[in-house]
Structure formats: structure tokens, C-alpha cells
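What follows is a single chain, given as C-alpha cells, in the form predicted on its own.
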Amino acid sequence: MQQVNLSESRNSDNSPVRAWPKDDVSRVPYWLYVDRDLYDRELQAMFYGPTWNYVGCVDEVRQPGDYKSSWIGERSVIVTRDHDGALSVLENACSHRGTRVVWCAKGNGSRLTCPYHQWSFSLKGDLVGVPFKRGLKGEGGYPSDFDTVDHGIRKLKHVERGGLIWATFSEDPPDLETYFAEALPGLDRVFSRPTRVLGYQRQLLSCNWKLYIENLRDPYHATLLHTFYVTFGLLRAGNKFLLGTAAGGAHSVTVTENTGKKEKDSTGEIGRFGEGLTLADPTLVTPIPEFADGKVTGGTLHPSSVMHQQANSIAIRHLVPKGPGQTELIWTFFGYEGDTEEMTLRRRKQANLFGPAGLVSVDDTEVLKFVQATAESYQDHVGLVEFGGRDTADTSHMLSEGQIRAFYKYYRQVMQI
């Protein structure tokens, strides 16, 4: 941590003005993780801008008249299978006052209904019912040119690819495949079969949403904070990496090989491993091969969607913005259709790594509130991030920051900072 003189540099109201602190990206401010006007903007030109947003998986909502809650930024949607098998996913924001249409996380029904008026939807977002929509008795309703036509729920873009449903409140997004560009193969990889949902993990993290993108674009410290990892043989140092990025660094693309546990190797600068401690069940951290290439590949998908395959456990996290200081986690776990009995109890058993209470993710939850407690303490100082060099380039070893260098040179491109 570095402190930056601000002196010489005041707005009108003696307040620092937000500038980077150097031309690269070697250096990240810590106002970035506390700026409301910022993070306003963020959810703009990040969330509700041309992106892609995870909204959910086809399991969800696989039965006619299937509908389920979820989010893009703070924004909630609903997503939803009409009873002629189509796929829609619309704002959840009744087009009469605002209230929340759907209220619960899943449903099954054949309309929508807004509980403060009671109008109702279809499942495609049409308004097909007003009460009093002609008053009573000759007095009150609307108007003789009101129409139902003009009354439905905004609709959104969609698109559906290997179960996973992505969304977008942008009139004229990119198509799936240019924004994903390089980061496609390795979801398509994990995805390319039929899957079912496991079931769902939520936290509510106290940290800023992009202390957790950046988390997940730093292989450095997982060696270091997770001794949980290299004490069973889940991840060591020492592994075949490779670190890259996609669509100008916008996402971040992670393939190692879990090799298994090791000699005591790369674990020689690390202090708290466990060198003598075993399991009583080595199936929470022993997978089942079931990929040809023997590998392991996850990532994070701008803005808000992480893949992991780790172990056996497969799943995508959704990072739910809530303000400057606090992001809500939901962790979706998938089995594939076909799946043993064994491999599913696999499944679940390597689930608990991960979530509020993971053996894994646990450290994470708490370093991360400590980093955005410092950054709001310290908002004239900066981290350090150049690990590895100071260049955004792709690596062959674990032992570099440039993921997180590369999304600031994206971030700092579309927020014109």
C-alpha cells in the first residue's frame, strides 16, 4: 500500500479529484472501491450498458410456467417459460407504479401479478389483466384510449447457450460470441453437456464487487491464503498454469492441471502448511477424472458471472452489486444429467469448499472486508499490483497479477477514467 499526495490536486469543495494515480495499471486506487458517483456509474456502463449478464440456467425454469427471480446490478428480472415452451426474461418493475412483481426466488403459474393492484402478465410480459379497468358503475377507471397493448413489462434481450441463460438491458449488445470472445471455449467446455441443478449457496460479502473480481484474477494468493488447497493437494504453486485474458481483458481465463497432492515442493515459503494432516474422507478433495484433457479451467465473465470447475465441483457464481461496500455471492452447483449417484454425492461433498462457510472461500470473505475497511479508511492510498511485472500479458505460471492489470486497462477504457 502506497499513499498518493492529493494536496495540490482539490475540487472546489476540498475534495480529492478521482484521477489514476499512474499512466499504467500497476497501481489501483483505493477510492475506486468506495466512490458512490463511481459506482453509479459503473452500474450504467457495466450492468445495464452492451454486456451479458447471468441470469440463470435453462434447470430452472425447464417446466411450462416455470419463472424464477434473479439480477443484473442492482436491478431485478424475472425469467421465465411460457406454456408454449419459450424463453423470456423481463424487468421485474410492474409497468403501472414500479412494485416488484415476483417476490419469491421460483415460481409455477400462468400469469404474473403485481401485488398492489393486481395487474396481471403473461409470461411473455404482456399485460392481460387490469381490475376496474372500466371503473365501476359508470365511475373511475381508465381512460376509453387506454390499452393493454401499451401496459406490458419491458422485455429483455436474451440468449440461451449450453443451459445458461444471459441477459442484457442494452438495445444493441455484441453477439454472444464476440463478447466472449477467448473465454468461450472453456465455458462451452464445462457446459457442453445437459446439466442439473445441485443446489445454491448465498453470502452477503462486505467488500466492493470489484475486490472480488480482482480476488479471483489473483492465482498468487491462493497458495499463500488457502493452505486448505496446497495441504490436500487441491492446488500447489507448482502446477501447469495458464493465466490469460479475453475481449481486452474485459474477462480472465484460468486452466491448470490438478496434478494432486505432492512432496512438499512449492510449499516451502508458506509457513502454515500442514505437512502431516489428512482426511478422514479424501473424497472431499479427490475427483473423479472426467475431462479427456485432464485439466482444470474457470473464470470470471464481465460483470458479474464467475465458471469454476474445481475437483469435481462445477458451478457459477453471480455477483449481485449493493452498493460501494457490499456484494451479494450466489453460488448455483450443477451435476450433468447422466451423473451417478456416486458422482453426484461427490458433488455435493466438494460444494462445501465453496460458500459462506467454505473450507476454501471462508478466507476470502474475510480478507476482502478487511481490504474494502482499509480502502475506505485510507481512500488517498493505493494498492500494489505488479506481481509479475507490469504488463497485461497472458503467463504460463500462477505467479502473476496480470489479470487484475488487465481488467483496469479495460475498466479505466470504458469508464474513461
The other form holds:
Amino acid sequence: MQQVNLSESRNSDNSPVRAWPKDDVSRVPYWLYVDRDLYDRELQAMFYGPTWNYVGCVDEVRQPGDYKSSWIGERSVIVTRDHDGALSVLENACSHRGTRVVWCAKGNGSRLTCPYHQWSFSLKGDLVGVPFKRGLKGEGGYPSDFDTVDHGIRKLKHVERGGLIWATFSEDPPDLETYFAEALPGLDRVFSRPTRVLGYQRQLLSCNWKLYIENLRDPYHATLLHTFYVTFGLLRAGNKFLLGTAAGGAHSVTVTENTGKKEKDSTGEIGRFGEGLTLADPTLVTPIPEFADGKVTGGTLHPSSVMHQQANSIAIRHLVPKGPGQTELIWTFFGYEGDTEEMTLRRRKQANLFGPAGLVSVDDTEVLKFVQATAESYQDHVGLVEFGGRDTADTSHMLSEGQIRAFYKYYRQVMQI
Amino acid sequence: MSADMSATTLDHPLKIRVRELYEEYFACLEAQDLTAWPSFFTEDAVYLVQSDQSHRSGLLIGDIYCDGIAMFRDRAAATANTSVHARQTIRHFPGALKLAARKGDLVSSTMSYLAVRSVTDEAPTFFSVGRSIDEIAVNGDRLRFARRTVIYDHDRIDNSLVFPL
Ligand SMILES: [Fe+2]
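Output the form predicted in complex with the partner chain next; the form predicted on its own has already been displayed.
The complete assembly is shown below, putting the previous chain first.
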């Protein structure tokens, strides 16, 4: 049995040493998914920092007066459409005592009114009503220098692009184009036409948010864990992939082709392969041709968003961290304005692959829970991320963990660890 | 027969048969008998599982959608043969049953439910609670769901919904 050198692995207070285990990113320490201080720093530096976060789409706030609540990190925010058509993204916190102003997922009205003391705000977040502002019969109320102009709800910088709404807590964010960099064309490719929300799926994952990001940057598991893909011919290990990253590893771009055809060559290594399984309704996985390039794309958009276009399924997955060990995942499924009934039906059918009941996604949800369980109980262990080498270069095949390494290269710079 | 005929005027044996359908359906789910699961639906049945919020918004996509018996068979086969998940037991407790109306060979029915899940090494959880709005075909050799919409009261699913509701 290997001896544990306590002087190297423990601080003087016997807490585990929080240092990166190796000078490259081919190792990831398990405390990374558990440490509360680190998690709080991630919220500040990433979710509340100079990043762009998905908060909703124009279809959700189409009518004047529409508003919805959303999330950036653990913070609730409000997305509004004012009567002049302007979009705003606001902190969902009353400027008086901080009460959450909007308690529901969606609504419509001309004012946002805090239930606690009935302060009311315009849909742009300006304070427009304060009960007893000057007191009653000369008694009480706010001081004479109290000015409602100074007490609006904080407005967040936001950008609408291709029907998606992005927001940031930063007062000085990079512009969206610079931020998403090489990941932007992939996003624009899918969100270049007016979209309609077809539905949502929401689930609470029992894992750290980074484990979910890693999962999406891990093509190694795709044909091994997800026998569904291989069995029904959506993916095989020999598939041509483009695995890229953007903005120094912050975002990832995955492009592959849906050949829709089962081949036996590379499935030999998969023990659970269900030989002879065919779909009674192949439209579950077969796309109606939609994109001229025939490609299937996806990517992680740091820190809180994921885009997928698989077959005819188009979705944004919104990551809402709920502490180091839990992450809510909100899937918004889209169709395009003017979709035929046949296309809408296809998108509905193909949503079966995703979310909490996803014929593919269930595997990820279940596995990640057990990765987190190990991380929490073996915090001094490290994960091995050496598949396909130790570098962070883009690859044209799926037998690499390069996108995970690229993420941690970026992560270490931001977090200074 | 009038479409808005109230449940109280429905013949008593039918209500017993409907209750039996639910009991057999839940027994099938509890046994995780995925092979038998599609047999509770008609050839052209439509099945949707979604949150109450999604249902109230009239959204087309939920967590599970089957349109036609082939999709039921595919979900059953995929869950049985390709899904990776922790071993779990789910108990289904049927609640209040309300038969709303009978239109020809279809009976509209609403049933509330509670599903309690026990996952290996974990305490049981009230994993899902809600109601279903169903249309039950009463012709043929046995009762079958022609349409089943399961509407859960909560906004999200704790981890996975491996098996149908
Ligand atoms: Fe996966």
C-alpha cells in the first residue's frame, strides 16, 4: 500500500493542500469539485465576472410588458420587455431591502412591484413608486434629499444576438464578439433565424458545474457510455470530429457529422452493445435535412451556457450552480419560426434524447453523480486527463480529452491556481 | 351520449375498471416491466410528461414524449438495453380519481399520484408528485390509454427520470 506523505498533502491545520497537482493540465484535483471557498471565488470571477451569461430569449419576452426570471450563477435576475420594446436585464432584488421582486417564472405587467413594502419599478428598473415617500400628515417618510432616481434596481449590461439574450454583472465586459471569439460562428449558424421556444426540461444534477462542462468536452465517453448512440447508428468512434476551443479554452466547439448509419468496425470494444437493436420509429434520431453543411454542432459557452444542435434538436442548456455539489440544468428547446408541422413533430420526438429522461442524457446525469461522490470523499485524489496527449490543441478525431485540458488551462489562469 | 356527462352518472363498473387500469399500470411501472409498458397504450397513443408550469404554458416539449406505439417500444427498448443508471425502486401511489366525461369509446380521467424513489444507499425521496390527465379507450379487449399527460407539480426533476410515470 502506498504511504501517504502527510507533510506534503496536508496544511498545518490538517486541511488538504489546495495546489494544482502537476505543472500541466493532465491532472485535475478532486477538491476542485468540492471546495467551498474555491466555489465562491468561481462565482465572483466567472459567473459574476466579465463573462456573458445566457438569461433567456426574445421569444420569452415577445410582448410589451413581458418579463421572466432567470439566473446568473446563484443570483436571480429579471429579463423584461418594456412598452417601448426595449429589453432590460435587472437584478431580481428590491433596492430597498433586497426582497426578490419577481417570484414567478414569467409574467406580464406595466410595473414590477416588490411585495414587501410595495416599492414599484418600471420595466427598465427605475423606481417609480414609494408608499408614504413623504410620510403621512408631515410625519415620517423619507428625508427631503431622498430621490427615487438614486434607487432603481440595478440594471445589467446585456446583448441580444440571434434571439438569445446574454447578460453580465460586469460594468466593463468585453464585447460579445470578442468574448465568444471562435465560438461565435457556430452560435450564429444555429441562431440566425427567428426562433420559438418549444419547451423546457429542468433537472438538478448532483455534481459540480465543472463536471458537466467537462462531460460536454469529453468525446471519449460518447461511444462508450452512450451505447444508445452506437446502437442506433448516430455515432461511432471513427466519426470525423472537429474538437476545438475558443478564447484560450474558455469555450468549446464540437462539430461532427450525423451519418445516421450503423457500422460495426469500431463497436467491438463496447461491452454493452445491444446487437440487433433497431428503432421502431427511426425519426427519433433521423433528422429532416436542415443545415446545408449536414453537420451536427455543439459547444460550451463559458461559464453558464451550452448550445446543441443534434439532428433537428436545437437547445440552449443553462447551468445554474447551487453550491459546489449541485447544478441545476435548464434546457430550452427551440424551433424556427415557420417550421412545418412535420419539423415540429421531429423536434418534439428528438427531445427524448435529452434532459432528465433523455435516452442519452440519463447516462451522463447518473455517471456525474458518482464522479462527484468520489470527489467529495477522496478530495486528495486526482483525475487523469491525459487521453490524446497532454496538450490543448484542437483535434479532428474524438479520441482526445484536449478540450478538457484547454478548459483547465484557461481556468487556472483566471483562478490563479 | 352527452360529452359533458358528469362522472357520477357513469356506470359504477366502468369506474372500477378505470381504477384497475391505473393499478395495473402502476404495478407494471413498479416492476420496471418495460416490455409490458407499451401494451397499456393504444396504437396511436400520445404520451407526454412535463411540469405543471410547462403544461400551463401549453408547451409542446416535456421530458418524455411518445407519439404512436413505436415510440413507446423504442423508449422501452432503449431504457432496458442502453441506459446506464443507479439501481432504484419507484413506488407509485395513486390518489384521487376523477372521471370527467365519456365521449363514445373514450373516457376522460384525472388521477393524482405520488412517486417515491429509493436509490441504492440513499434515503427514499418524494421524487415526483402530480397528476395525469388521460383519455382511456374503453373499446376492445381491455382498457388502454389513448392519451396520457403526466403533469408534475414541481419545476424540476431531481437528477434523472429513468422510468416513465
Ligand atoms: Fe455524454
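Residue numbers count along the first chain shown, from 1. C-alpha atoms forming the largest set that superposes within 1.5 Å between two forms make up the rigid core. Given the structure is predicted, the values throughout are model-derived calculations rather than measurements.
**Student:** Align on the rigid core first; then say whether the Cα of E139 has moved by at least 2 Å between these two forms.
**Tutor:** Yes: E139 shifts by at least 2 Å between these two forms.
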